[in-house]
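Next up is one chain by itself, shown in structure tokens, the form predicted alone.
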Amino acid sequence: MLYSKLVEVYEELEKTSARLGKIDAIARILKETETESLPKVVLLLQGKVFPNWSEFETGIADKMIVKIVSTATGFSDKEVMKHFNETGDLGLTVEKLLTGKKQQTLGFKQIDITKVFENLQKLATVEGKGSQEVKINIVKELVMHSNPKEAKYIVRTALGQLRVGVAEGVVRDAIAAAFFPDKEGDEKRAVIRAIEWAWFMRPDYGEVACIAKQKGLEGLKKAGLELGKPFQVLLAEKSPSLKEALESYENAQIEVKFDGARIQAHKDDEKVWLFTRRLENVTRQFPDIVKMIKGGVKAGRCVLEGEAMALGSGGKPAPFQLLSQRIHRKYDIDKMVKEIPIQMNWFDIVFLEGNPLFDKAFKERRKMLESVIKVSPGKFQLAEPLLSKDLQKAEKFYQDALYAGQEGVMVKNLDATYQPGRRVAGGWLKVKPIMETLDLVITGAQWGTGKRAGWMGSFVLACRDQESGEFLECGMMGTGVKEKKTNERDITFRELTEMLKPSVVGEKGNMVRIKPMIVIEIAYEEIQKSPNYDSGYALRFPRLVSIRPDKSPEECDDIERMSKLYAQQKGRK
């Protein structure tokens, strides 16, 4: 298929606000796609080259593309510059500036989407001196024989910043569009179930929609794990009081809530994988864990919930930011396990000898884990439990959590299933003494001054629009970040700093804009209505409570929620 025919999808998608109007745009070309084109064509869409759980990304940023630009079209850097400032918009300005050149049809040749997805993959393997260069001639040849609406959408899909308001929802209705147009109501209802099934087992809408067209109904109810690559697990909502969440289930246990890294563990018996809460392969950074559950799992094939957590002196937990060092390192990975030891708390299993055991009650599923763990106590053991619905019991349970250094508790219900990727009130609730806080992406950042002169000292906020997939600025936060460290929780603004730079996608005066990657937790004092803010929102006194890498900006709070704190607070109906 050629590249100008999803271009043609582009254009339409982004000028349509409507749902519908984007969901009947992708469903025409999913329809039309071959079979081998259409995993491509699905993650082109989504303005990605990869699945939201690969390791691998482009690495490409707004300077590069400048160069490339540059190069393609002939104008200086500078001009380049111009045009930016002007659009903000990479993939505009080179529109422009192509559209505008003479003899710009002798470079251009057709060019189909797998040479542009192969191009843009590339991207991500080039390491090592030159690497940059090399970088810039791949898209380069990309921009150099494409027409200037072509060349738009190229520069914006290497940057990460496609703008086409095609989020997650879209793209499952787009599927059931494509491949079960004749159902309606409650049939419809049921295919979009089970494409969501599929998704949560197989979290990539490429290989979703390959099945959907293949296999039809059936195969998406079947979709299942597969061993290696990692699922979207259940999350828990977020409970007033321990009270309240006591009274919810007639059954049920208590837990710790850690103050950790929820890690998904797959064994297929001698190989053993792992991965994050977002879906982050870990396995090369934690190979005492891999030889922990080589050593410690009596089941030959199985995959395994628990939470890793780092411990400091004496046996006792550590902050998580330690923790977080291991998941981000890539180099010296033997020194790090020597400084920064880690004892599993497991406490889940969903897998079992090549059975799935999402149908089975918590109770039975936490019998079957009791049966496969060898318990190394401080080291490799299961989450404590309280079967008790006694409050005070509970209570000292919970403020015993406290006093540890963790987070708070969880109270699951025993009689529940597991429901991949759904935040399910029948299923867990977790307690912890700040109830309000927002988890947030850095979409942007101004320069410090004076003391702060060479980090950067305040940050925008976002939210998600979980329609169009898009961030929305909420606020501006700078306090709750250190000048200096005073203690192992503080996060410095040299630390915050050293974090976002590799996400800088352009600057203008000593404002930077920043891809979002970056989840932290944030406590404020109000939510107040502001039209400063594509939110509709701002925060009033917003405060740094922690980094959460364990979170993807895809799972950071939507504009809903924002709006049901904002009615909740000071008695609002």
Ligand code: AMP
Given for the second form:
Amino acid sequence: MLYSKLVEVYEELEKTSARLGKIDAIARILKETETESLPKVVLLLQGKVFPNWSEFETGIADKMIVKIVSTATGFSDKEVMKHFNETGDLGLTVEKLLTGKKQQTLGFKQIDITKVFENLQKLATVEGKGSQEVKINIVKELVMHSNPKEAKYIVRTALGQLRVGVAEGVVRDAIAAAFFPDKEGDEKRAVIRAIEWAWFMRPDYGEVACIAKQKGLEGLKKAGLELGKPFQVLLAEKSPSLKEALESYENAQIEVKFDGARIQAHKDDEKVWLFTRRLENVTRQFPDIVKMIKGGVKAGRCVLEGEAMALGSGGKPAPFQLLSQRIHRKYDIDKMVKEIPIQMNWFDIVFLEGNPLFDKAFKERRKMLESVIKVSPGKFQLAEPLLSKDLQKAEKFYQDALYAGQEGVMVKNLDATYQPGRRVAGGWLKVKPIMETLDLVITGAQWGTGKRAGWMGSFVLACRDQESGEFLECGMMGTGVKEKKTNERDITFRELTEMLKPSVVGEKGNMVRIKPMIVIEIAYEEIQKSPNYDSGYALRFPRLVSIRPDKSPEECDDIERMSKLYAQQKGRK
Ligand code: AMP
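Instead of the form predicted alone shown above, give the structure for the form predicted in complex with the ligand, please.
Okay, now the whole complex, with that chain kicking things off.
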């Protein structure tokens, strides 16, 4: 299939903001695509060349693209930068400058989807000395052979900033429209549920589209876990109080809510894989966990869930930043293993010796979990259960957990089945001491003055619109960020600025625009309606609580949650 076909769809998606229009445009191209290209087309439509859970990334920076654009068009780096600063979008820059280019390039040849896809995938395999040059050449080859519009989308895809607004739900509905066009009403809802289920088990819509096309509705329903590929996990709902949480379930189990990071572990005899909640493959980063699993799990094939915690002094959790260092470290891993030891706390099992356990009640899964884990206290253990509905006992358990430096407790329904799908499904309630915070992304910042000169001094916060996938602004925050570090948990202006700098996509006056990458947890006094921000809401006195490296921008809170909280707050007054 020619890349120009996909570009037509991108253009249509960029022009229509209507959800149905987008679904229709995507469904049309999916229907036309031959099966073997389907996985590629679906990923490219989402601006990706690897599924979310892949450990590979293109690793292309703005600077590299600026070089490519200047060689391909004959404009100087400075001229390219000038245009980029005005638009904040290197895709638009390459389109504009290629149209008015100063020198002749190789000329336009019809480029196909496979070529684009394979070149961009190749980027992830280039490593080591001279790799920048090789990467530049790979993208340059594509840009030199494409017309201005094609180049726009190639550049955006290489950078991971497609900007055409295809949210995951839109792809799901487009697969339904493409391969089950006659279904209406309840039948259509059943199709959507089946597609969703397949995606929970195989979180790559490329694969899901192939199942839909080749195996139909039954194939989607039967889609199951595959060892070595992550599935979408169950999430917890916040509970306003321990009392309310206990009253929610007839049979409840209380566990410590550990201050760590969730790990999904797959074991296939001697092979072990580890994934984070964001489905990143972190097997290489945690050889210590892999070893503990090989020695401490009495099952050949299984999928376990637990919380990895960095061990501090006295068995207390070490600051999250240390665990985060372990998660992101790509070299000197053995040294890190010694410096930052890990404690594994297992709390669930969803697959055992060939059998998925999603349909089993938690009390049964818990028994199986207990039967496969060989406990090594303090290192490799089970989340200790409190099986009581007595509020006093539960309060004590909760206070002990907080005293031990943990986040709070989880109250779990012993009769509930496991509902995969990164959604709140009613089986787990979390109880934490702080007020309901919001997880938001940073989409801009203002350079500081006075004491904060040289650092970004206040930050534009945004929530997500699930329909369009866009991020909508809802306030500016400067409080909670520290000038000086007085303890490990403090985040300074310097640290935040360094973290955000690589994601700056444009600058105007003393404001910068930032690609949504970093999710932060925000406390605030009140949510107000406001015409000043495109979300329609403004946070009063927003304050930084923590950075959420475990959350992707797509997982930040959405506009719906803002309006729900707004309504609740009004109700209270
Ligand atoms: P939150 O990230 O605040 O939505 O809380 C849910 C997270 O708590 C899960 O994704 C786990 O990473 C973590 N967690 C810690 N301890 C437990 C536990 N005992 N059971 C389930 N999740 C836990």
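Whichever C-alpha set is largest while still superposing within 1.5 Å between the two forms counts as the rigid core. Remember, predicted model here, so these are calculated numbers, not experimental data. Positions refer to the first chain, counted from 1.
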### Query
Honestly, after the rigid core fit, is G478 moving at least 2 Å at Cα between these two forms?
yes
### Task
Could you tell me whether the Cα atom of Y533 shifts by at least 2 Å between these two forms after core superposition?
yes
### Message
If I superpose the two forms on their rigid core, does the C-alpha of L43 end up displaced by 2 Å or more between these two forms?
### Response
no
